[in-house]
Amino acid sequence: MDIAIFGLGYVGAVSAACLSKEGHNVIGVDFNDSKTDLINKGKSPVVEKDVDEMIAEAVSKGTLRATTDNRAAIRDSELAIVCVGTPSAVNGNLNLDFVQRVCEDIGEELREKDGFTAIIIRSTVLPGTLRTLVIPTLEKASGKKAGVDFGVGFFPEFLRESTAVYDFYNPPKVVIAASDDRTRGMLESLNADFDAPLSCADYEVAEMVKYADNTWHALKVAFGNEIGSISKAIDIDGGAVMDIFCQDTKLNISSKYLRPGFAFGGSCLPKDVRALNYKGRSLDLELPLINSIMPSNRSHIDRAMQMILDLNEKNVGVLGLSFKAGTDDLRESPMVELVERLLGKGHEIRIFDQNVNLSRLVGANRAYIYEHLPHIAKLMVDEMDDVVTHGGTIVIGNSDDRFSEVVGRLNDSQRVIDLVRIENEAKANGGYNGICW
């Protein structure tokens, strides 16, 4: 393909080198003529392994050149990939001036250009940027319609500095969002030879994936550092701890516990997080990440409570009381706390949980539930239908398979607050809402 790459910084230069090596005709575009001059001399504007040699070879073959003329680059390309910078503003927001300026220039050239061109944003932008800035700017400047007269897409990059060329050819995943089938096809063609899972998503999902990735990477670094800090303070090798930790790819380094849903509970996680918090304080250590876990968990319970209160319905049915389906463990179940709060607000509650049999509760589990919900016997019912009949609002509190049928059985006046995403295909509407979707 004939490809224009706008922005010859780190991502743009690497993309230009790799795409030209793949046989595409690439025009690199940047307002900084020192960068374009370097490219045209066969040199890289960034320091990155193998990029210098790749650019030199591509320029000598005539598959890569650079210019400061945005509009000329659009005239000569069918695919425009925007890699301009999105630096932080003083308040932490993104400065999107470069993105807007490039889109204005591209749009003005599209006004005069015949034929179809796809404009792909690869710059890291917050969710909503394509719909609220990129597409309106392109349409206003061009007088044309996105998805009809020209294509728009989002194609986030997952390149690490110092290993960027390897990452380009060995991506962990490929994520694309496109306004139309033709644009989607062009992006799929660019990635056809890569052995990586391909996800086609909405603009906002694709935009958010990049932030989820980078925030997770930052979180991992901070977590490892805080575990290391505690370990060192008590004369333990933190590296040895985390080496063993990382060997667990079933629970630790995996998708487990990473699905949006309700707060955690049970007899282990809250107790052990509090104990580590205490240990850190006793050692006079600053552990802001670990110390924030319990407050974060509480805020999620607060969020669920507010969602229920906003519906202004006195009769509430609760499906699932234990902290996890398939267990009768009620210790520190966030659902117990939620029910306790609702009772305090004067709600009439009915609860069904097939695994919770009050006559069989023993020990700490029994003591916990009767301490926090002394009137629980009056709240529990034996049949799920009793909850469905009673509740103007139905709260799904754990992932018992039986609860998935409830969403389709309610009358028009009933509402569901799903805290666990019991039904993956359920869409938020007037009668159904999830806490994180």
Ligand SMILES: NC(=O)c1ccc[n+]([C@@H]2O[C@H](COP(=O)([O-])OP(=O)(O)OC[C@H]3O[C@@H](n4cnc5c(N)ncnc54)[C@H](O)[C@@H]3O)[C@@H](O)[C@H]2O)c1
Second form
Amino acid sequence: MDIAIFGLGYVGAVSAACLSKEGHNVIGVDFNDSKTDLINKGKSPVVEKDVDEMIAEAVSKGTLRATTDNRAAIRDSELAIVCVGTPSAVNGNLNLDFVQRVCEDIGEELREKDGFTAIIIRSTVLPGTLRTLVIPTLEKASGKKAGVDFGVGFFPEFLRESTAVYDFYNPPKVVIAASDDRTRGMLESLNADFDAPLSCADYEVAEMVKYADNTWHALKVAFGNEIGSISKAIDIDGGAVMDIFCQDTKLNISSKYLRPGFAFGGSCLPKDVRALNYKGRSLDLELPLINSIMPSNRSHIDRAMQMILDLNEKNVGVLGLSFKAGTDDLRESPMVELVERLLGKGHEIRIFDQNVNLSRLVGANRAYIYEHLPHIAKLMVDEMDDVVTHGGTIVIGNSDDRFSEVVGRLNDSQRVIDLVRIENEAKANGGYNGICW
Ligand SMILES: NC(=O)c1ccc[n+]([C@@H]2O[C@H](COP(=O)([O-])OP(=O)(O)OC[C@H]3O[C@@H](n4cnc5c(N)ncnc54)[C@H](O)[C@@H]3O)[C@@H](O)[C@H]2O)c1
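After the form predicted on its own, can we look at the form predicted together with this ligand?
Entire complex below, previous chain first.
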């Protein structure tokens, strides 16, 4: 393909080197002429393993050249890949000036140009940027329609500086959002040789994935550092701790505990996070990340509470009281807290949880409920139907298999707040919702 790459920083220079090596005709564009001069002399504008040699070879073969002329570059290409910078503004927001400017230039040239060109954003942009800035800017400047007269795509970049060429050929995943099949096809063919999972997504999902990734990476670094710091303060080798931690690919380095849903609870997580918080405090250690976990969990319960209150239904049916399905352990269940708060607001509540069914409970758990939660014990019913017929709002609190059938059985006026996302798609009416999906 004839490909134009806008922005010859780390992402653009590496992409230009790799795509020209793959046999594409590449024209690199940057308004910084020292960068374009370097490329035209066969040199890399960034320090990155192998890129110098690749650029030298591509320039000598004639498959790569560079220019400062945005409009000329778009004239000669069928695919335009935008890798301009998106730096932080002073207030922390993303500065999209470079993206906007390059889209204006590209759009103006598209106005004159016959034939189809796909404009692909690789710069990291906040969710909504394609739909509210990129596409309107291109359409306004070109007088043409995205997805019809020209293509638009978002194709986030996951490379890491210092291993960028390796990462280009070995991406952890490929994520594509496109305005039309032709643009999607071009991006798929660009990635056809890579052994990586490919996801086609909406613009906003693809945009958000990049932020979830980088925030996760930052969170991992901060977590490792805080565990290391507290370990060191009590004379433990934090490296040895994290080596063993990382060997656990079932619960730790895995997709477990990462689905958006409801707050954590139970007899272990809150207690142990609190104990580590206390240990840090007693050592005069600043552990802002670990200290923020309990407040984050509380905010999540607050969001659930607010969502239920917003529905303004006196009768609330609760399906699932324990912190997860398959246990009768009610210690620190966030559902218990939610129910207590709803009671305080005067709601009429009925609760069904087959694992906490009082008529079947024996021994310690029965005693626990009657001693500690007598106000809740009174609200429990033996049949799920008693909850379903009672509630104007039904709250699903854990992922017991039986609860999914309820969603399809409700009448139009009933609302479901599913805190655990028992169904991927809404089965019932539009009144099926969660707090973080
Ligand atoms: N650096 C990374 O490791 C990395 C990895 C993945 C994604 N990203 C994202 O990719 C984007 C680019 O990152 P980078 O590190 O390569 O940035 P960079 O600052 O190194 O390079 C950006 C280049 O764009 C040029 N530019 C700006 N406006 C232009 C315009 N209108 N026309 C032509 N050129 C223009 C600048 O002169 C600069 O050379 C950012 O959004 C970044 O968040 C970066």
